[in-house]
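First, one chain by itself: the form predicted alone, in structure tokens.
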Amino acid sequence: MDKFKHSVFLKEENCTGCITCLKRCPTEAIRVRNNKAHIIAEFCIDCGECIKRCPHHAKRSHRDHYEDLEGTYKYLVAIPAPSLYSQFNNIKDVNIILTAILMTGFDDVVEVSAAAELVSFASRKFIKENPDKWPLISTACPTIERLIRVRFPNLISHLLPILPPMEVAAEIARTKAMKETGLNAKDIGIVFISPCPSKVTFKNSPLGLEKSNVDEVIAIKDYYPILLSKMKEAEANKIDGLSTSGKIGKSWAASGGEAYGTGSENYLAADGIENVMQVLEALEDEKFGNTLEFVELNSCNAGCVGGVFTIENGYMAKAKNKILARNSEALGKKYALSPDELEEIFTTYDHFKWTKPVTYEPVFRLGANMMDSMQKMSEVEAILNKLPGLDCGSCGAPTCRALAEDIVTNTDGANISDCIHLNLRNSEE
């Protein structure tokens, strides 16, 4: 089994032991243990939930600063994603915080946004020719695909094996540099300014191709004050055609963003990790037989507006958002290219797709092989009627199946003694 190099991580000095992200996290990957939380590695697909939900920031993820870059490269260029649009107020003219971009350093700013408008039409045609894996699933948000990677197998054929658009517009601005410059690639360094931890999960671990395109990624939250700093001047001095990407483009940044751009009308779109897990069982269930053509999948709530690394409050960045994705659209800017244009790149798309396939990591397997799974399964199942079925947290699992799981699979020592209900029943009797 391969391993994530995961950017969530405890701070366990911070720790208090209480279990508010024990009772949070989608895939019960935490545990505590010793009046400490503990992350079980293979369980945790890097979204983030416990970092918002943790009130003593025990929580933190590991990512790239921008303070660190000086000296490193001989050429930055900066990949804002386009939640980042979303976090200023009164922003009309996204021109003003590219240029900002400009004048902290970078050499140069290439647009996610626009690398998403191309991976909207890749999307677009693939799933027209391919009916037979409808509903094909959004692989953009590097959590859902590594969520149902360990927890939705049946659903791995429905992923689309399109590069998200962060992966796209890395290659665009690496490939854009040295053209301009005559440096080497490894002298370039593409930075990501990022809403959430879950892209330097993907930048250190990808899905879908061999190695990242993405050098550095930075936070939105500690990028910000630099930017801020630089936007008076920026609006002053802006410079006009740094933007290219129309609505499209933009709408990405929301839930129901994506969807938009591949101009499916049977379409789904779920944000926040609780309702994206509803969808994903109803779709294993297949309660909705091939009547969808598209599933849109966030696990942050309103979209990647609502990252982790975000300033705004998710929601009120969503409307912000769209706001500008309809400026852009009464400029005439639906597409940054003309269809024409499109149609011309898109001949062949495979530029576009996946060079590594996405397997299965069956993480949540009790035993070493399907005879030995049965038989833990029995011995859990054992522990479970004794169990009160209170799923409290105060054993430290997040269910009484977990804590059974855990005594079987003894994992972090785990004891039926750990069960403070049943102690007291013990101890009454």
Second form
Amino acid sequence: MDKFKHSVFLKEENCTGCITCLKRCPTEAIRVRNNKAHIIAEFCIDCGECIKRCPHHAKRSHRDHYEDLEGTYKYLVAIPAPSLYSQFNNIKDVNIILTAILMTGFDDVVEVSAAAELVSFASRKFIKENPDKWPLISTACPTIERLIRVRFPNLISHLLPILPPMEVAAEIARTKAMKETGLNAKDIGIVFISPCPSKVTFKNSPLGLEKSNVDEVIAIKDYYPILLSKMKEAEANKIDGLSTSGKIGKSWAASGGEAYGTGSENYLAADGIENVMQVLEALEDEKFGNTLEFVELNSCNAGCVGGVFTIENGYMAKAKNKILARNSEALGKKYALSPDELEEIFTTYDHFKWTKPVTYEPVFRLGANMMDSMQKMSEVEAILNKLPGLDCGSCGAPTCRALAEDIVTNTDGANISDCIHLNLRNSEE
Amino acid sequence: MDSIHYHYLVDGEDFARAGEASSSLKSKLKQLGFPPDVIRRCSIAIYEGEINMVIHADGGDIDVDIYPDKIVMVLKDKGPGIPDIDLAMQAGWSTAKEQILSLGFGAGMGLPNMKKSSDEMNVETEIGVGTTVTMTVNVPN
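Form predicted alone done, so how does the form predicted together with its partner chain look?
Every chain and every other molecule in the complex is listed next, the one we just looked at coming first.
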């Protein structure tokens, strides 16, 4: 399995070679060569910033498609992300959405928000039992996990080693389907309805476990029109009791929700990749002492509701999600499960834990070893002295330093003659 | 081989920018492939030094020399100097003004943290002239 597999790709014919994405990529993973913006796989964390920013819709993401599902499996189970619910207006009962999902051809539907409550419970327990690892950092956003894996080696030991709600939901869904139908595991298709490309990446190349339990990841925005066409009919024929998640599970959709579910008083929740990077820098410098218990980080503004595959603005969706979550509480559903049921599940607490460690991937290292790296760094500094320091991006690298590094590491045939300012100066002399 | 040298200017007027040297050094040490713990210690040492320079000395200069086996950081300011180094080295002792304390700084952990993070630390100080702190972090074989 390719550990640097990622989902974002370039639709070449749309790319004009402008430098919009180049300048916005938080890990400097993009280079424009021959007027096309291509991605350095090892650096890309699938945050989707380039997809959000590209004015020409040239940055896309791989995903599976609803249209291809028919006939592929004998039994289909949808596992919708909590962020799906807030994409609609004036929905007071989530059962309508879940009924509509069944009407589009799924045999069953299992809420990821219900699984999220189990993850909250497991997290709460793990946090309490491991004060030496505080602050524990959320691992629900695969983009953040990937960012820490390549950029923040000192924080890897703080990663919360609990599986994300999507995985737990997938396992519950498959087990339930096998029990109810008697089918083999491979005949059952588990389909995640996703707010972001990062979950596509996770399915193909997961962190914390060997193989994902999810078979297909479809995008909310692709599936939305299909779902919308069934909503009226679903409202009239609503099946009560499909939704079992409470306030805690539904709150996971937006920033702060996961932290709320841990019950911690001392937590930090940040959203938006730039804010997240600042927080990680500060955590690495140990600026928080050891009283902070939990850190929730979401790559997208407002959390998963602001994902690349969503339709509604993240902050508007967040407000709507709050109402939905509160309605669940009014129904007496803070947790979908009773404390007794939760206790029973947690006799198998290990079930939620990672089965495979995440290790540091020093992709930004300049050379093969330290001597080589130091040699290369000296060369980088020497080249940097010659460059104008404008960070204009016209050479195809995001900054002058990045160009100097590309030249030294021989990336993409970068050459000092790529600098148009230097060329202009040379031709004037 | 020779060392790689970096110079950072610490702006004494801007709290928000204290930490820039630490951040920049950190990313370079990562590119060079130093062990995570060495990076962590250098970064904390420099960051505390930057904050000290902003609080007490109206900024100053930081010079870093990176060798394969050690990182040497020299922080030089033209501040008021430290009257009693032994006292300043005690955890919790601070001369920071109310205004600084209200910003959440000045807990009296600066120098103690710097000493804790480095393998060697030397403080030269003269009242009315300034302070130079030299810290070395060794790279384990």
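Numbering follows the first chain given and starts at 1. Computed from a predicted structure; not experimentally measured. Note that the rigid core is defined as the largest set of C-alphas that superpose within 1.5 Å between two forms.
Colleague: Look at His421 and decide if its Cα position differs by 2 Å or more between the two forms after superposing on the rigid core.
Modeller: Yes.
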